[in-house]
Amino acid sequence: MIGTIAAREIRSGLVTPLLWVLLGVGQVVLAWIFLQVVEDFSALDAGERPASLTQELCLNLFGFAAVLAMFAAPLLAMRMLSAEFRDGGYDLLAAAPARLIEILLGKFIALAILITPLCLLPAANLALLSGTATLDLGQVAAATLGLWLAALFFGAIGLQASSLTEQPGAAVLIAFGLLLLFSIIGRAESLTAQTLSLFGWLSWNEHLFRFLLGAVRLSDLAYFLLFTGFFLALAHRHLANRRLQ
């Protein structure tokens, strides 16, 4: 049943223009950033370069792709629950012989598959340098993994927000608000005692940054997996409450 629901959501996502617009706009901007970084790096002498070409490209390309994924995930998620609540499609799905967890996982897997091409765009741009420059492939792989995990985290927040309301626009705003909170909460650390690092740990961009530097740490993996599971659990709870009403 999970596969059936996921396949249905993927087909629905592929026939709508939203995904293709996001990929097209994302690739245009990433290509411009790629050319700009390579041009600036080539203009410097070896002793003047602050970092390797791989690091410069990873920080700029994957950093922008993360911002793009942060906007894309709620937009893709809003039609999976909120739009179905509004149109009545979810009531038909809920009446099917499927458990709530199967419905939710089917939609989350579909969202993960739909957003994966967006996560691969930076690596695809870096592949253009194959044979002309030596890149640290381990760092590129770590950055790709970190971006994908961040996108899953964004998708889980998008589904949780989508489970709260029958208005897709409101779901997107709720998701953007939560993501903005998790983006800037690390700034609160500078307003408190320097020894208090909880706010910094809650900020997703702090964890992604270490992936972009090529460091794959267990604590960063745990952060994305923990919060992805947490927001999916919240979405499951809202769906269970809706079934009881």
Given for the second form:
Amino acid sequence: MIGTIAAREIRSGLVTPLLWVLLGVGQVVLAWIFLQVVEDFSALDAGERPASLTQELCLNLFGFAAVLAMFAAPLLAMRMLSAEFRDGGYDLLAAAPARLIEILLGKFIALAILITPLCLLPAANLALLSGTATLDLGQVAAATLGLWLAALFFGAIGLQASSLTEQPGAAVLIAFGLLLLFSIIGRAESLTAQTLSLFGWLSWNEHLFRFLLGAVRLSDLAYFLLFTGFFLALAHRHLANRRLQ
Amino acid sequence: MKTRAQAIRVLVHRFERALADTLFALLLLGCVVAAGWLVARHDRIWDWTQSESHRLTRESRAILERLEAPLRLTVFADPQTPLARMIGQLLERYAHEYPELEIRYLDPRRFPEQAREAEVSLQGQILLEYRGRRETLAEVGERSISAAIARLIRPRHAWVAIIEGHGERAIAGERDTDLGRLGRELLELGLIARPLDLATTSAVPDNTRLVVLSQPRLPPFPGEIEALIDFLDRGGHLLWLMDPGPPSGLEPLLEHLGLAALPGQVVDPEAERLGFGTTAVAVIDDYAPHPLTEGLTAPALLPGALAFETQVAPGWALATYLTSRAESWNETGTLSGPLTRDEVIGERAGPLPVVLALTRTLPESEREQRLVVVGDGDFLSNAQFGLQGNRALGLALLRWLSEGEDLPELPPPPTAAEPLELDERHRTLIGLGALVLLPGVFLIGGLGMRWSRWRGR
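So that was the form predicted on its own. Now I'd like the form predicted together with the partner chain, please.
Zooming out: every chain and molecule, the one shown earlier first.
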């Protein structure tokens, strides 16, 4: 059942121009940053190169790709629940002999698959450099994994926001608000003691940063997976409420 | 008429679901935070980079393995500042390798007393404490921290005397010909390098294990040479950096050791290929297998070097020697014009010995006495120290000479990142690939989808 729902969502995601426009525009902007970093780096003298080319590229490209994913995920997610509430598609789905969790997971898996090409974009750009420069493939792999996990986290937030309202526009705004909160909450760290930096832990930037440097930490993995699960659970509860009403 | 209780019940009933939802969300968030905290307590880290850049180097790990008691680090910085966080990231690697590491942060502005006691003058300095010994670091980096830990592990530091007073290369000097860079390396290794003027002190102090002698500009007094020979007779180690030209007063020492230098200086017509402006360079690129040369691979460049005969005085044994390349010879004439070897005037074909390592065992001591004579002092000078394998060779010589001192191996100094060289063709290809090829794929993909949908209708 999960597979059927996911396949349907993927198909409908692919035939609309939204995903293709996101990928195309995202690639043009990424290419701009990529060429800029490569150009700057090749002009540097030996003493001025503080970090390796891989690190420079990873921090810039993947960092921007994460922002891109932050915008893309709610846009892709809004169609999955919000728009279906509005045009009645969801009522049909809810009437089908499928458990709520299956519907939600199907949609989430479809979202994860749809956003994967976006996560592979920086690596595709780096592949253009193969042959001219030696890149640290392990670091690129870690950065791609981190980006993908972050995209899953954004997707889960998008789905949760999408389950709240029948207005797709409002769903996107709610998701952006939540994501913005999670992006800047780390700034509030000075409010607490250093040893208890809860707010710093809550913001996703710090966790992604470790991945971009090539270090895979258990606590960073746990952060993304736990919050993905958290927002999916909230969405599930909201869908269950909807069924009760 | 409704009672107040009823009104409250209605109100609660109306918001029941919202309250339950909020409570659910808060409890779930609490669970998530608790789980995250638990994972952070038992954190693990996997370094995926091929350069292992998130791990301490092999040398640092070897140093940490020798720690036997808790090590305490005090970082004098405000923990909120970016500087303190940067230091924290570095220290995390040490804590990961050595869990008994105790790290604390002190803001020098809030704790001026402790900062003054630790002789801290800058933000971000680190005080290391181990078994009652302490040291404050001026610069922060893996190399300096590891070197400081290595120094703290060793309770006693050996003295190295550098003979000065007659225009020799100065150990604290910063001129091109001086040995200032070598001096800093010695300090990092935990050796106490002090200049020694034998004109004012009549003998080499007893606590000195190693003497470094470079070519004097003025001949020393005979008494000074006697003091050196006396030091050798007592079993001291010597690193002698000679240079081409007359030995200016050191002849008795040469005689004492039974050494004979070949006339002229070593030239190598192939040396220019190695990026050196002149041919008057002895290139050592073939290291004979010996404990002295262990781990040496990069060629060492000795500009303006003297070659030796392989003879030593009776009693001494030639442990090993390093030679210049086979294409070299000792040129006795001027270095201008095309150089050719002339056998008749004593110009010998390479390989010629340019570094001699001598040993002997004194009757009353069990220890082996070690001596290294190098036909050149420039390779350790400030100007040439960083060239190719010069630093490695110099440190290998010192390591061999300070046998029994258990000198630590320090992590290599950070090197600049690998450069990126692009020609026009590469630039164009990368630009086209990123700006045309990849967006084009998505454009075609999107249009193809539209077209297939239109066909399907």
